[in-house]
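Read the single chain below, which is given as structure tokens and is the form predicted on its own.
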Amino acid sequence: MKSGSRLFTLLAVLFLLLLQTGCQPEGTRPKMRIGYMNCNNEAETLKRFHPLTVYLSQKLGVDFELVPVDTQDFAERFAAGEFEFTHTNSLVYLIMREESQVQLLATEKRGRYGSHTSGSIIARKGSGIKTLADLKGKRMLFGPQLAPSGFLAQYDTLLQGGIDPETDIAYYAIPSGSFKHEKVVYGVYFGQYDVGAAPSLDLELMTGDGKIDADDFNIIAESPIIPYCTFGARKGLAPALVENFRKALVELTEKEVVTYAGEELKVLASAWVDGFETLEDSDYDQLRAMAKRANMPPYQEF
């Protein structure tokens, strides 16, 4: 073989290896988008998930763009093809599964329940509200309507306990603006509402951060546990890419760092995540049952 041919062959092999390892020359890597659901606000979403997006780009050899998306718009924008991968709460995952056949990749782990979470119904200690029956005629504050552990889980818990929120609760509301879950907790603490629908994880985190004292509240009820925030992928993407994306998530450890904006950051810590776990779609059946009983998307009947 001539030396020129050998050189060409070596360069070709090297290029293929670079493609496989995610080290493609600048400007040659494919570009894709990851839609991240805004939890509290867009600024927080960008700060939390930029390092994770950089990590995934490096591991997969794809230039991923972080796209912050409001919760109520997420399923519609995904169906319109605005992004290839998704990070949402578990209820929005169910909506996209039903409407767009999104593929389940991995579930976020955080707090005492790991890849799962629950919803709690709380009242201020000393209020005299101790059971679900005591909620009749009271004022209640819920989290966002598409929040599985801030609205749906509690709404279903009330129904299962013989309380119809539409007729037995004197008045209920959802806070406006950012940080809705914290507003629920503070709304109960400061007496603006008698009862609140708070994610159990938020109570855990706020207590750990010293924002509240667990002794200030009665936990009236806690729902069964349901899957936490979930990564998904558009149907029809290359199977190898989807599997590598999932693998990159579940193999991510607390030691992994990336450089972003000139700073070395721990990926999981930046995202406020303990890790990721592979679940089956059937693990979401408890949440499906809740949504059906509460006549919530994607199973609502008018």
Given for the second form:
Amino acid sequence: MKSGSRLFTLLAVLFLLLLQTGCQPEGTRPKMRIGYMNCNNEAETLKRFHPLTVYLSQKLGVDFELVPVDTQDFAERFAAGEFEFTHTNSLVYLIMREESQVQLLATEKRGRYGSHTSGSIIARKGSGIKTLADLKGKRMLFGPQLAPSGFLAQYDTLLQGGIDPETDIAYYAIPSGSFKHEKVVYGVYFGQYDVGAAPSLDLELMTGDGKIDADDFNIIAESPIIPYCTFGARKGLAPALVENFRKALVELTEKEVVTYAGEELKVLASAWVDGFETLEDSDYDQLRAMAKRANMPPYQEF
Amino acid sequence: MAGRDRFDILIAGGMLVCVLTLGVLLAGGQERDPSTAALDKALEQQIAYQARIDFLHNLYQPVEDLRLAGQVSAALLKLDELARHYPQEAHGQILQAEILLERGVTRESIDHYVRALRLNGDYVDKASPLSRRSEIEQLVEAQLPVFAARVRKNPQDPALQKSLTGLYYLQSRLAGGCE
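Could you present the same protein in the form predicted together with the partner chain, rather than the form predicted on its own shown above?
Zooming out: every chain and molecule, the one shown earlier first.
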């Protein structure tokens, strides 16, 4: 081959290579996964978080895949490297922080306490149950064990009030299936149980929707406020990517829309979120103290 | 035409007296002292304002009772319930702000104070029975340096910017207008 044609071939190859790297249309961008903790069920998780995942993909130029994950399996699957970014409740965040050094990105805002929430202990109005001391020998319904404001906060409140849930309460149970928090509220409302451990947010939303009235329950106690659901990132990811992810979350406004499945959807409203806020890891110390006192993961000892 | 008798003269005289009396009364009404009219209007406004204060006290009394009894969570739920019927009522926003501040939820408390003052400026009026001026002054004094420092640390965070803007708004309402 003549030197002129060799040069031409080399230039053509270089040109084609440049053409391929110069723009990255959807599908050819880097791929990453976001694990979302199921609150009620997988179908709900997919519906809620698809628009947010599309928004993050557009903002960061990364093809994010939405991975719905069961709460109980979350920390283990994250440790196994199944996803790079996480969206969980604050207790699961603490577990991953302890076990896998997950980085704190942003905390979700929802309801009157914004990026925080709390747990309430409720009894039916007229039941005569008004103080923590009245709970001795009663039947109680809790939310799922890894729910910070549906189990841990109330468990700790009982301990702090001198009630050991394992010995002082006649019997306690956790409802099965989806919508456990609403089942707790209705379980008490319809008299199936004497006392319930309800997230304060659920009481607020149910009152706002008119499902219950403020006067239906005695609120025996409310825990201190603790951080709400949390986004995290795997340790060792590119700092610029992590920072851009955090920025994309905290900059989200209620007006932001994406097109998904032929529909234009509001990102925050679809995800049932009011916004995102930057918190410090030290803001989770209250929750850490609760988990230690209640002997719960990640500090559980036998 | 028959001549006028005494009865006709009596009727005509009576009518003349009526017309004159009416004229005097009308003229007297027009000449009423303007300060008396203003006083009446001020009184009307005062009565209406007092009625509004009494209405607010009655409406939110269950919330205040729950707060006094230490039932803060129940008080918040009661406020949610009242907000469904009176969504534009500033007093509910004020009570929400106070309770959230007591619970350490500063950002949301600032939001509620801002919403309340946008609806009703009486809450920074020293003379108003609704006044929360000193509480708002304390909030601004304590939190302005905190949020200014946090925004300097995270200048891109819109939520922090919103809280700081809210504090500036409260500060400006406390300072009053340029009159």
